[in-house]
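Only one chain comes next, encoded as structure tokens, the form predicted on its own.
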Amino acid sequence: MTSLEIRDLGVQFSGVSILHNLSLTVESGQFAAVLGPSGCGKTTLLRSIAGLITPAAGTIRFGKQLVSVSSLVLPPHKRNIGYVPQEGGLFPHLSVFENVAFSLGKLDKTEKAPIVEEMLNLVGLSGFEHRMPQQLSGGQQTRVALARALAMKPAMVLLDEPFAALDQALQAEISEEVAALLKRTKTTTIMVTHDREDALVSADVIALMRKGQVVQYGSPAEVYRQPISADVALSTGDVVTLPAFKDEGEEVTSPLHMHSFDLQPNGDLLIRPEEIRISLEKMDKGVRAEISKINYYGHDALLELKLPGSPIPIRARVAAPLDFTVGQEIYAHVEGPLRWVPRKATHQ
């Protein structure tokens, strides 16, 4: 195990800045997810950690060891890192045994055999030694790639969206299995993904990336409950964004908090749909609304609410069984933390 410390990392391709002033710390044994949209620099960050890219600025440390600085870049084969690329990256002409054994270098076959057997047992593939990659399912190929990465007893494992090619149901199952395995072996792990559910379920900590920088970092609960902007909030789940005004006394005026809709907003109020409570009876803090649309998912539903005098639709999540109908009048109020962010803090 080893910790990871990145400070002020910068990467450029053909004069274009891909990463700039990026800082990130992952403690020894933690499972960290790097979450962000395509093109934000996630894979570039991972390849920089692996030593496959030479940064233009900043430092990377594994524990106390400096592995990357402007005057020094430790080559990939000396970093003791297990790398699992997208779709596994197995050698199609090698058997499962040979794929896993490949990472063990110059050891002879008698020395490799017990290690390969241990790794395949660890990922639940004992007895698959002689199969070829094309004889495996997508989930099994991912497990073989992980076994190959772990066989060398790496100080750190890097996962580059390894479940992206799997169907949704299998993706969730394999992702949970892999995360549990890496945590059980106390392997420091950095996984890049654009799947917010995968990150929330698997990770100990999440780094949210935008335009080559980490804009927010914390536990899954922290980044979900305390987003710094509407754009960042959408990285981890659905969000209702309402224009809101906050006065000097910290009182917030919004379509869901007061009955004044002609306000001049100076910020945004961020609300998770599950924090909007629905009642059939009038309450002191409830705002009258009409259900304009229902998206039913079985275990729950998203109601779209229309507020009198407001053009902004409000989405509220309610648990099954569903007792509401389109056109029904209800009362809505918010039960949750007050997240007011100034407009200038919203990342576009």
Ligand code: ATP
Second form
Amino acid sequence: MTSLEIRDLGVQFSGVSILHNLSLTVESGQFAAVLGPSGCGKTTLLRSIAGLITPAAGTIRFGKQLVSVSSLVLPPHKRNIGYVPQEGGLFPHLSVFENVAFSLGKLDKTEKAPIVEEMLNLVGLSGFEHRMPQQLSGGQQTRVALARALAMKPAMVLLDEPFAALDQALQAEISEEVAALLKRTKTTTIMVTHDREDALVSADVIALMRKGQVVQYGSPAEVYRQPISADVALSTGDVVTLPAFKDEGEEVTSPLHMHSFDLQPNGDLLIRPEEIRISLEKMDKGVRAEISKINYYGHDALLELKLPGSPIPIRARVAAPLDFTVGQEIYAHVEGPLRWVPRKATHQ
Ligand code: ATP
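Since the one above is the form predicted on its own, can you give the form predicted in complex with the named molecule too?
What follows is the whole complex; the chain from before opens it.
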């Protein structure tokens, strides 16, 4: 196990900049998730850490060891890394045993056998040694790929959307299992994912990427509760963006009339839909609104609300939607932290 420190990483393909000035630190034994839209450079980052790409600029350190700087790039096999590529990448012509044993290189079969058994036991697949990959479910294949990556006791594990091929229920189950296993073995892990819930549930820290850079980094609670922009807020969940403006009394306010202090004009307020509370009676700070749409999800529902004088409908997440009807007038107020971001400060 080791820490990871990346400073000002730059990667170019055919003269096109893919990663630029990317910095990221992951402590030893931490589980970090990298979240970002398709094409923002997540896999390129992972491949740079693995040594499969030669960066144009910047440094990568594992603990105190410099593994990548312009004059030196340590080859992948000397980095002591377990890499699980997208969809596992098992060798289809090798059995489960042989797939896991493959990463143990030159050891002879008698030395490999107990290690393979230990790894298969760890991922809950003892007894599957002789199966071929095509005789396994998607979740089992993922676990074999993980056993293969862990067999040589790597200092760090890199996971590239390892659960993308699984159906949603299995994805949640396997990903929780795998995260627990990696935390139990105190393996420093970097996982690339599109799945925000997976990142929020599994990770100790989340790096949010946009256009080749890490634009925000922190614990799941920090990145969810204190997003730096509306765009970045959307990476971790739904968000309502309301403009702040100066009212007649020169106070800065918003269509939900929340906290007039501390606001500045020409900014946006970011509100999570679950922070918008609904009441049937007017409360101190409630604003009259009309329910224009109800999306029922079973465990909760999203109400779309029209606020007087505001063209922007807002979404409120409520736990007990059964009493509400479209067209009904209610009162809405916000219970949550004040989040103000400069308008148009997006990281597309
Ligand atoms: P996804 O979530 O879709 O997997 P990603 O965030 O992992 O995307 P990357 O695979 O890192 O994105 O790709 C980032 C950009 O670099 C993309 O525009 C891609 O087309 C480009 N790219 C990746 N590999 C190469 C390559 N070998 N040569 C040229 N361009 C590449």
